[in-house]
Amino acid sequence: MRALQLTGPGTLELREIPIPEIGPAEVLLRVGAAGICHSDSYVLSLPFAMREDPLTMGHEIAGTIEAVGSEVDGLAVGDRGIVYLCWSCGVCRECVRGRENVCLAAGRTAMPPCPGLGPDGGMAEYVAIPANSFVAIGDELDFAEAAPLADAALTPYHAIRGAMDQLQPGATAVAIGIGGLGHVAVQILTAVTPARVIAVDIAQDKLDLAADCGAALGILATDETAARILERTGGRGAEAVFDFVGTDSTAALAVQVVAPDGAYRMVGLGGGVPGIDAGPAGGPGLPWGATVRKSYAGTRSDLAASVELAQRGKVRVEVERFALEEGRTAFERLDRGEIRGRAVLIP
């Protein structure tokens, strides 16, 4: 089969490799589509190899079951679904509580194995996955639009669910960065909360996308952005701020505009430092009562809820399709900020 593999630091190759064999608790998925995420770009940019042998990339995967392991119940050849990206142990106290994304087996990093970031992923014609990571999508969802739900919907849904206490009638939510995750976050916020949504981005076309997704207001990122958000919120700030970029500038903006007792959720992987200190609240610093949380992925139930929103037409991922052999081009366009929504590879 063909697979898009990381063969060395910064080296992406389309290679012919054997179709993977499956274990008794696994299924073989014929890949229908695989999304490209900024975390994939991050892995591609690392100056060291993720592992000794080539790694098939891709953690946003949709497809059809081609074969079922001998110990798998409840799944059959021909079933359509997407892959839950946290391959957790399933038996620890966190997994039993439905908090698979902080599985105890993953240690202090709390990052369970993820396809394309350790195990082989889905930028290929086939992928072997744990049977318990398969989430059915039925017949109504297109694979190209369903695949990004595995992260581009799962991750913002989890972050938003963790801030629901702040997202009451009259509240304002700010979404910073209207890319693959951000444009879906705007839709989720609109679908499951009564909050007014303000979108922030450096590009007008991304703000236009946010408006299409239900944002009440779009603000270009400038030195005046914080002042404009505070003006629109009576000087108090937004009850919830979701940063899908995570650079120094966006982290600082989030601290400046989150309201007292508000929620600041760090989602983007830009390595930004928000500059929080233990001094008195006031000025540009974090106000009293505001919480800061680094939000990683989500639970399996978060993914099921995201799929349901998509099936009901409440969430639709904006996608641009590429053939598998166009993978390098897709990565380059993503890195240049030229993708509207999500880039998706079709094997």
Ligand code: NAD
Given for the second form:
Amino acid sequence: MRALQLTGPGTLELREIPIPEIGPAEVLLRVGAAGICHSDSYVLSLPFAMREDPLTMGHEIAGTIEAVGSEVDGLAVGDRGIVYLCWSCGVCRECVRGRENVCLAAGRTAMPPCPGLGPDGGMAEYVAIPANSFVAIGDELDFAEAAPLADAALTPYHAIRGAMDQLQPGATAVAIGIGGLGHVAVQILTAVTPARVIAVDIAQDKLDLAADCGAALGILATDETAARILERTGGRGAEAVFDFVGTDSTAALAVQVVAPDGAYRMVGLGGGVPGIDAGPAGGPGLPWGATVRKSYAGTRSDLAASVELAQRGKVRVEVERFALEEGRTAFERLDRGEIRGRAVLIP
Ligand code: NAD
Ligand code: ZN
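Starting from the form predicted on its own shown above, please give the structure in the form predicted together with this ligand.
Let's see the whole complex now, leading with the same chain.
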């Protein structure tokens, strides 16, 4: 089969490899589509290899079950679904509490194994997955639009669910970075909260996408952005700020515009330092009561909720389709900021 593999630091190659064999608790998925996340682009930019042997990338996977392991119950050849990306241990304290996204098996600050970032992922014709990571999507959803739900919907959904106390009628939510995750976040905020959404991006076309997704206002990221958001919120700030970029400048913006008792959620992995200190409030720093959460992926039930929103037409991922052979081009376009919504590979 064909697979898009990371064969060395920064090197992506389309290779012919054997179809994976499945274990008794696994299923073989014939991939219908695989999304390209900015995290994949980050992995590609690393100066070291993720794994010694070539790694098939892709953690946003949709497809059809082709074969079922001997111990798997309840799944059948032909079932359509997507893949829950936290391949958690299922037995640690966090997993049994339904918080599989912060599974302790890999360590306190690590993430659970994720396809395409350790085990082989879905940018290939077939992928072997643990049977319990398969989430059925029914017959209606298109694979290209369903695949990104596995991360570009799951991750914002989880971050938003954790800020529901703040997102009451009259509240303002700010979404920074209207790419794959951000444009879905705007739709989820619109669908499940009464909050008014302000979108921030460096590019006007991304703000136009945010408006199509339900944002009330789009503001270009400049030195004036914080002042404009404070002006639009009566000086109070936004009850929730979701940062899908995570650089120094967006982290600073989040701190400057989050309201007292507000929620600042770090999602983007830009390595930014928000500059939070333990001194008295009153200056330009974090206001009293504000919480900061470093938000990773989401739980299985967050994924089920994300799929349901898509099935009800409340969330629709904007996708640009590419053949597997065009993978490198798709990555380059993502890096240049040229993708509207999510780039999706079709094997
Ligand atoms: P993307 O490339 O599709 O979108 C990024 C968007 O941010 C683009 O629209 C870009 O124009 C905008 N942007 C860039 N710099 C900006 C700035 N200074 N101010 C405002 N907007 C700016 O990326 P994506 O796939 O949506 O991923 C977003 C981030 O989230 C990445 O860092 C990714 O690694 C991370 N991520 C985190 C998790 C998690 O669980 N925490 C999961 C998936 C992705
Ligand atoms: Zn666990």
